[in-house]
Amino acid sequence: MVNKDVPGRTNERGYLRIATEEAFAPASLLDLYLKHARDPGLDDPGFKSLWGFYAASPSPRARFIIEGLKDLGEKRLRDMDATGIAHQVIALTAPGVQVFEPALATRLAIDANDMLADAVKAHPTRYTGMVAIAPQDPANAVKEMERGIRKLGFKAVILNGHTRGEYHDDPKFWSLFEAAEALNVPIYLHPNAPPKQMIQPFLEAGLDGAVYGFGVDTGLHMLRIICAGVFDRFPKLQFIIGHAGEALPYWLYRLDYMHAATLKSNRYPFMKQLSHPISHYLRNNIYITNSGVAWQPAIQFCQSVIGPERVMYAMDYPYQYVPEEVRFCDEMTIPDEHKKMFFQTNAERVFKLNTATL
């Protein structure tokens, strides 16, 4: 039976928060990122620096992290009931198994997909999955799409930024887009650290990680999935991206204009003609949402650029558990209706929730 006392559940505001960006991660998978990165052979700086750090550092910020990402139970629970969050969708953390040979990846994405299989039948009122995938092996990341939302009843597919320097518009990986458009369930986009190929001046000013380099990398994969024509082909696929849209609305107008210029200068032949202007995908086939931005300006933003049905509450816990950050969201000076879009109603479409059971 649903304990209607719960911080969140009865909301005199008149809306439930529901969080659609939240982290966790297996401690054996943790394990074998520290080990990873201690690898002498490997090239990946962005890895290694991301990591190498989190993994083993003593520092507050550093365990408060680790210990919320291998919680799915009590901690997390206090941590939601003490800041009014009803409920969370839930995602094996940044760089999921993405970072591995194919066969040990897809392993892992299995594995990690049972452990929050599990938390969620525990907590039923309280979690909503994502389904963790291994992009490097195409053809079982399908399978375990299809197992994830069918048989587990995960409401969406994490894709966690490039797979091995490479991104997803790369038509050897269409194939996730025909599925999950196929499941009709979203795909939720999020960051990684920048590859090789263009991290060092994000690394030699400390800027690699969520501060910048993150935003960076994301808008641009964004980019390129959108400019390779993967919803010309799939126009019914969603993505979802966070963090006030990586940027992308603010840059709408510019991005519409000097693409359709490029186009006419034919100076790069590979460019695709796309059926629409990017604005037209920014506002039919992706959501957002503000994780780790608790600011009204870039919410409100958001709302105006793409549409209030298109703009989602995040947390981004266990990286951004900032109590204050909530009640901020909740004092926003914008009409009900959207803040109640904002917090509740667009997640229970997005993510198929039945409000009623939470």
The other form holds:
Number of protein chains: 2
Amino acid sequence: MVNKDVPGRTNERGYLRIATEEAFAPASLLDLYLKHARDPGLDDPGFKSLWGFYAASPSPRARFIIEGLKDLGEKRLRDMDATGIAHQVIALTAPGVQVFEPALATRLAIDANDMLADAVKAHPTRYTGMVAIAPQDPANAVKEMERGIRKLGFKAVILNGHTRGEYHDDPKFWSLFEAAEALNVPIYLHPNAPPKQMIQPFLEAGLDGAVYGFGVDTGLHMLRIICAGVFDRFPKLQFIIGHAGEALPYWLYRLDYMHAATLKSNRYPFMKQLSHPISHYLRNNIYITNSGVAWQPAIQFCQSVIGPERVMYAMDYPYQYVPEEVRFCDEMTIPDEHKKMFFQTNAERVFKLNTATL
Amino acid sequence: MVNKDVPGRTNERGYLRIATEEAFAPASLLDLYLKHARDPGLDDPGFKSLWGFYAASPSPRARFIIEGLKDLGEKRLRDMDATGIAHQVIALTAPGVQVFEPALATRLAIDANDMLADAVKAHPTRYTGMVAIAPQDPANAVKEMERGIRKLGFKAVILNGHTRGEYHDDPKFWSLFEAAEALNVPIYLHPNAPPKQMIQPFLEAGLDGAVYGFGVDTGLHMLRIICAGVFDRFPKLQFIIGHAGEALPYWLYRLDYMHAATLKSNRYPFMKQLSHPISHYLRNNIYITNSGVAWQPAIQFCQSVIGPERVMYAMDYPYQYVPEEVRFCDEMTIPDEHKKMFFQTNAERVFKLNTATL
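Given the form predicted alone, state the structure of the form predicted in complex with another copy of the chain.
Now the complete complex, all chains and molecules, led by this one.
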């Protein structure tokens, strides 16, 4: 059942629908993905599983996604109109440029950002951009973040899981966090396939992708960043994680209890004492979107334990373009003010959107 | 605040507290664990991390756990009395005998089961046993299951994560499932440290244990068993998973959506079409305990999406002996009948306990 609301202005429900984890990719990058996935010298089974499939599969799902990723014009706007999405916050799809060697990755990030900036310029009331970076060259990544935010008008940074097997809790990446805090923009930590050091038991069961592997790897990545003390060092820094918080809100009690117990017993001499329990960072440094989870129990759970001011709507276009799911979210039996926060006002605040122009 | 209710009979709250994921270990096995963990030839970083710590650490946490595991007598009963636990359902601690070579493992399982059976015989109103097995020798594991259930009076089977790097969705282990279904007893799938093919990104951040790695590995293991079609082949088979369902209830919507989408697009040619969506198996073949999660939001979430008849209380003694947590659960603002199901009647049904003698 397609939602017939006209986008562009507050509809009769009293809120705009702003979708906050939406993806695009230049056609030339998708070609590179396929070439990379087929490189016999590449030792990255997660990338091969992910893009070896999407870039080449004749299945309707893969074809729809490829067409949707490439389009920043009429098709995307039609799909938004058909589902009542007023505005998309768009990022380069996973794994972005994070799989390539540093110089190429840095150049590809610039190209992708220029393309997205053009689309935002053409449709300012419909699109907002996140800046893609190549963390494998941190100094240039910081420069591109600054260009993306200050020159191109983007409102967030996209980071897609590990960069060539490395997680971003490593201090060599902390300049990215320092820059994001200084620029006052959030970092969206988007899933990628788990790295080769972890993926095998997922892959051999077909569970490495969005069905499970994405979520646990992104949860692990976010926890590594918390446990490394990144938010103690950069207390104003904000992250965003999708998929109902990658289950971290659900694990909240156990994370707090076991992290404290582990520290107290000195099980890992390298483990840092943090300024707060893990739940503090979930509630003060992390926003959550419901991408892929159009399900009231999980959304409401997040609102209840993390706070309704930290939970935002996302469709995950074009990966999960399911018109019925907009209705599921519209029809949630939650307070009207929480629903408006979820669909509209949290995103306006987090991405500093100019509501008047939407 | 210690709960002062006298155990042994229904207390003034109207329910008995039956704890369903409680652990023990023979002292001789703990000695073998330490020896095994220190074996330079052992390539199992998860076991080394887990038992290299617990078996040797001078920390109060590790010492309390070691003492608690070894005791099946007065200390355990005192701790149960002090927290108002009427009855424990007890299993050999993780990873049981699953790390040893088959002949030794089979013998150690028999010894552990005999020891537990003696304790149950000495305290029949306070203890119920689960039978430990050595899946690395499936034929003898089935024999020991039959002995444990029929001769020793145990009421469930304990399985601790992977067996030497192998998950139990492999068809070579399905005779265990056939036997459990025939014996009409549930299998408790308890966490273990992730296997070496997966653990590295958890381990290097100190997240391989109960804080996070246990949960995602057990969730993966349960999903592998579901996706392999085990419950289509053995539809009456029942599993139990702890820690509020290892987050699988929270992932329910995404599991259903993405498993169906993955199958439909034929991404993995080996992936099986199942008779039902994944949520069906969560609701019909899996019981959940709240071990480690004395937290109303997660417990209530499980009751709401899986069903109150499938959610049971567990303390996780001696790993999480926290008297206050009994009070947290007692004071949950849920319907009285759901609380009685949670603390008492579900466990009575699942483990076929004779209430009259408790």
